[in-house]
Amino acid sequence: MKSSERNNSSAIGLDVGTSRIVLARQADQGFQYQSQLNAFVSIPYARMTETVLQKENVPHVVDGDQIVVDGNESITFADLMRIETRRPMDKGFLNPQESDNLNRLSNTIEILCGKSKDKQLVYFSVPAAPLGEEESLTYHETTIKQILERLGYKAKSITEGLAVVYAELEDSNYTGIGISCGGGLCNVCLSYLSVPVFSFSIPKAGDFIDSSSASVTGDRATHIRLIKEESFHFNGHFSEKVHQALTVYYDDMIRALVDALKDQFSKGRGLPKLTRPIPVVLSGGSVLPGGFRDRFENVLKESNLPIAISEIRLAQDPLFSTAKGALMAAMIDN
C-alpha cells in the first residue's frame, strides 16, 4: 500500500504472539502501539496487593486465595519470587497445558483493544503451520477470531511473516522474504508483489533460547530471559556461563532458520521466476541483540541459498512489525 492511500481508519492491527501481543493503530504522525506480555502468574491474595494493583493499574483478577497478574507486570512477580511466568500460548498455539488459557488470553486482548461498538475491522497475525503440522492452525486460528468477536470487531486473520512484508518491503512492491523471530516460533514469508509463494514456521524462537539455556545453567528461563534482554549481544567474549549458553543456542536457532528456509528453496514447486536480488527483511523481539543481523548474514551466506539477495536488514521497529502490517491490511481492506 502506498503512502498516498493511507487514509485515516479505525481499523486496528493485532500481534498475537506467543510472548507478547502488540495493537498497532494510525496515529495522526504514523503509527501508534501498544503492547502486554502474553504471560500471566498466580501470587498469594492480600487485601493490601489487590489495593495498591488496582492503584497501579496493573491487571489482574481475583480467583480464591490467589491473585492472578496478567500482561507486563508478570514478569516483574515471577522474577521477585523465584518462579516462571505461565503462558496461554506455546511455540506459538494455544497452549493445552494451561486450562485456563482462554480466559487470560482473552483478557489480555481485551486489555488491550477494549470493545468495539461498531464493528471495527481487526486483522490478526497467526502463524505458519509448522513444517509437517499444517492441521495445528485451525483451531488456533478460529478460537482467536471468536475472541474477537465477541468484543465486536470484525476480525480477519494475516499469517505473521506476510504481516512484516507488508509492514517493512513496500520499496520492493512488497517481494522478498519476511522472517519474524518471535518467542514461539520463527516465521518466514517469500512474497511475489505481495502475494505470498510459501509460508512457514520453525518452532526455534525465543522460548527455545531461553529453556535450553536454562537446562544448562540450572537457572529459570524467566530470568535468562531478563539477562537475554537487557545485556545478551553477539561478538563478545563472554566468561559468564549464561551469555555463552544464549550464544550456542541463538546459533542453533539461526541455522535450523537458514536449513528450513534452504529446503523450501530447494522444493522450488511454484517458485516465481525473479529477475533482481530480493530483500531479506528481519523482526520479531529475538533479533535484537547486538550483532544478531551479521550472524544471520554470515550463516545465510554459507548455506549457499539458491537466489540472490539484495541486503539484509532489521525492521524498523522489530517488535511492532507484525501488529504494523496487520494493521495495513486492515486500513487497505476497510
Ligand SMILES: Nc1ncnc2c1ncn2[C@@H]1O[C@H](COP(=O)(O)OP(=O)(O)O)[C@@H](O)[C@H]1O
Given for the second form:
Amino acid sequence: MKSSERNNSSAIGLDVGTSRIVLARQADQGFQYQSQLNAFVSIPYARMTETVLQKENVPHVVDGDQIVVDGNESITFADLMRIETRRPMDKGFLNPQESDNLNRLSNTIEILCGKSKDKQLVYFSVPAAPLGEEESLTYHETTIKQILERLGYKAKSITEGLAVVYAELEDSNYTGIGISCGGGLCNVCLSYLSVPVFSFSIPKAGDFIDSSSASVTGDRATHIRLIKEESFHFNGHFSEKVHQALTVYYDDMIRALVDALKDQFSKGRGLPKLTRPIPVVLSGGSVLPGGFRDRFENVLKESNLPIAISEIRLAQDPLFSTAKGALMAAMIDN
Ligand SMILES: Nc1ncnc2c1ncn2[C@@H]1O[C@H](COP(=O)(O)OP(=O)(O)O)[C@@H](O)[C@H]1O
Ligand SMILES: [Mg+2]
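Let me have the form predicted together with the named molecule next, following on from the form predicted alone.
Let's see the whole complex now, leading with the same chain.
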C-alpha cells in the first residue's frame, strides 16, 4: 500500500538510517514523524504464498520470480514464514552484499513518503564518511538522491551529526556537539554557530553491540537485540550473561566514540576559539537504555577533552532527532 500522491509543496526531512527510515513533516502543532523499518524479506514466488499474504493482509510486491515485503511489514512476513529479514543498508551505507538494495530502499521510501508531483524539497541524512572511505559516501549519497528524484522530489543531503545539532541545539545558537548513536554507526558533529567544524562516524553502534554480545553468549543477534531493547539498562546487578555482555560492548562503543572525539580535537587545526563551555546532545536508538547518559558523561570526564562541556543531555525524542534536523534544514532552504 503506497501513500497516495501528495500535492503538497511543504518541505520534508528524511533520516535514512541503517535500521529505520524516519520521515519528519510540519504539522499543525509542531512536527509529525513516521517511520519504516529499513528491511525486507523475499521468497520465491508461489501462488499459495501469495494467497496466504492476501488473507493476512500483508502488503507485498511480486518482483519477477520473487515475492517481496518491504518496511515494517517485513517482520510480520518473516515471522509468518520463519525466515530472517534482510537489510538494504549496512553500517550506515548501502549494503554491497544485497544486489536488490536500490529497489528495496526505493520502495520503502515510497511507502513512507509517497511520490511528489511538484518537486517537493526533501533533505535526507547521510553519515559522515568513516576515515579513508570517502568514495563509499559519494556512491551512497548520489544513489539516494537519485532514488528521491525518481520519486519526484528535489533532494539535498545533510550530514547526520549536523542534523542533530539543528534539531537540538537552538538554545546555544547551534554551537555544540551533536551525536547520533544508531544501529550501524555513531555520527558526530562539532558545530560552531551552525557551521560544521568537523564531522565523523565510527562503525561501532547497536548492531556491533548485538553481534559481539551474540558471539560470546551463543545466542542469535536478533534475540540479543530484543533483550537489549526490552530490558537492558546500566548499573544493574547482572547475574545474567546477556546483560553482562551488553554492558561490556556498550562500554566498548562509548570508549571508541570518546576516543575518536578526542582524536579530532587533538588534530586541532582550524578549531574556533570557544569562549564558553559547549553542550553535547545524545540521540539515536542506542542512547535509550537507562543510565546511558551518565555512563557517557563518566567516560567523557575521564578523557580530559581539551574543551569545556557545559552539559550532556539526551535529545528530546532520540529516535526522531535526525529527521527533525533534516526537516529544519529543508524549511530554511524552502
Ligand atoms: N529501547 C532501546 N534500547 C536499546 N537500544 C535500542 C532501543 N530502541 C532501539 N535501540 C537500538 O537502536 C538502534 C537503532 O537506532 P536508530 O537511531 O533507529 O538507528 P539507525 O540510524 O541506524 O537507523 C538499534 O541498534 C536498536 O537495537
Ligand atoms: Mg540514524
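Basically, rigid core = biggest C-alpha set you can superpose within 1.5 Å across the two forms. Residue numbers count along the first chain shown, from 1. The shown structure was predicted, so the numbers you read here are calculated from the model rather than taken from an experiment.
For I83, state whether the C-alpha moves by 2 Å or more between the two forms after rigid core superposition. Comparing the forms between the two forms, which are aligned on their rigid core, I83 does shift its C-alpha by 2 Å or more.
With both forms fit on the core, is the shift of the CA atom of Q29 between the two forms 2 Å or larger? Moves: no, less than 2 Å.
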